[in-house]
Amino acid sequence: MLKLYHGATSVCSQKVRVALAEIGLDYEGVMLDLQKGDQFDPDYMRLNPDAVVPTLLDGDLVLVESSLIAEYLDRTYNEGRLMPSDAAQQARVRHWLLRCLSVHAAINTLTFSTFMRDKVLAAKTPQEIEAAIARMPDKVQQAKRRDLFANGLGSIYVDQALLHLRRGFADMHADIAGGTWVSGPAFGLADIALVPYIDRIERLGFEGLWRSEFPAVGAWLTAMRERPSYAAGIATFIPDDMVQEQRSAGATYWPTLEERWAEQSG
């Protein structure tokens, strides 16, 4: 049986769980508590040296990177049904899977400059925060996390995040034009890959980033949330108290973020 190491609210874990649900695959789940640092356990880091989730085991094969895992599952267990048959559309979908790296970085930035910043700063001492950051294998990510905690939405990383999100929303809006799905006429891998990120933005109360300029993104998210795979892969794993915490934090930060968004568009 497939074995998935994942985090409850990790956006990349959500992506793989949605793919598993869409294909109808059973799996053994190993839940890691990322706030407690389970991802730094030496046994886990032998599987995933970057100390991130998810990691999928298929027999002796170890797979990391959520978009790659989703495509592997579709190709191996689903006869590639979630990938368009047209070569040009395939290339467009794979481009979206690659772009998820920058989209992920942007969502990480918005999360850790707002909701998670508040949560961590309230729960840990500066020494505890630094010790946790120092365990991250990637020195660049260490520097980013320190800056986000120090400067919040004033961080330079926020500018880069908004740049990638504006481009992403514009392209999603164009790809959906006249239809429902980013992947093309039919639902597919690009939709699976993007839904955790757009869902996180909405849960933070930042849907104003697309509401007026790119309304197709909101309609697409509504359609995604109606699929059973959304409940199975995302909603089921999010605690009720976190829903309220995210909305409350987002309401505090939204006026500043809205101003930054407007400045960038100009």
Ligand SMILES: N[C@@H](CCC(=O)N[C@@H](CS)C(=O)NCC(=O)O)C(=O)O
Contents of the next structure:
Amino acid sequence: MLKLYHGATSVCSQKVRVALAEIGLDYEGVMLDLQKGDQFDPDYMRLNPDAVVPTLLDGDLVLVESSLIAEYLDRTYNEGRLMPSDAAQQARVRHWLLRCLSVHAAINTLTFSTFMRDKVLAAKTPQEIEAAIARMPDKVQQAKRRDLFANGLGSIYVDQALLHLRRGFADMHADIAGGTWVSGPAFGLADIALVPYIDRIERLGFEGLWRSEFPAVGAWLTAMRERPSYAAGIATFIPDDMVQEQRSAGATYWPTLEERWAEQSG
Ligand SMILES: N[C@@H](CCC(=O)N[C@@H](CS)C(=O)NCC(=O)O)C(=O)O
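Could you please show the structure of the form predicted in complex with this ligand, as a counterpart to the form predicted alone just displayed?
The complete assembly is shown below, putting the previous chain first.
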């Protein structure tokens, strides 16, 4: 039986759960509480030295990196049906899987400079926050987290995030091009890989980032949410109170974000 170490609302975990649901695979889930710091448990860090979720175990095989896990599941258990057969289209899909690293960083930035910033600053003392950050193995990630908490949407990381998101939305809009899916004529791995990130932006109430300039992104998200895998992998894991918290935190930050988005486009 596949074993997935995951987080309820972590975007990368959502991606793997959507892939599992699309392929129709059962798995044993081990839920980590990232706010409590379960990811720093030494036994878990032997599987995933970066102290992040998800990690998938398939027998003795230990797999990390959510996009690669989704591709592995498709190749191993689904005859690669979620990957186009045409080489050029495959290259485009793989480019999306690779770009998920920068898209993930951007979503992490938007989440921790707004909603999570409010949540953590309200719940913990500065000493507790610093102690939690100091447990992250990567000092550059530590520096990023400190900067997002200190500066919110004023952080330099927000500029970087908006740059990657603008390019990402433009390319998604072009790839969908009159069809429905980013992966090509058929639904596939690029759609699965992107849905948690675009969903998070909408849940924070930041859909104004694509609404007028890249409307295909919104139509695509609606189509993704109609698939049963969305409920199975994403929606059912998000507690109702978090839905409200994300929306109201996002609403307070949206006017500033909208200004930064306009500045960046000029
Ligand atoms: N590129 C990795 C990113 C994994 C990652 O950063 N996961 C986040 C949740 S989405 C995490 O575990 N964060 C732990 C923390 O913030 O301490 C992947 O796609 O699997």
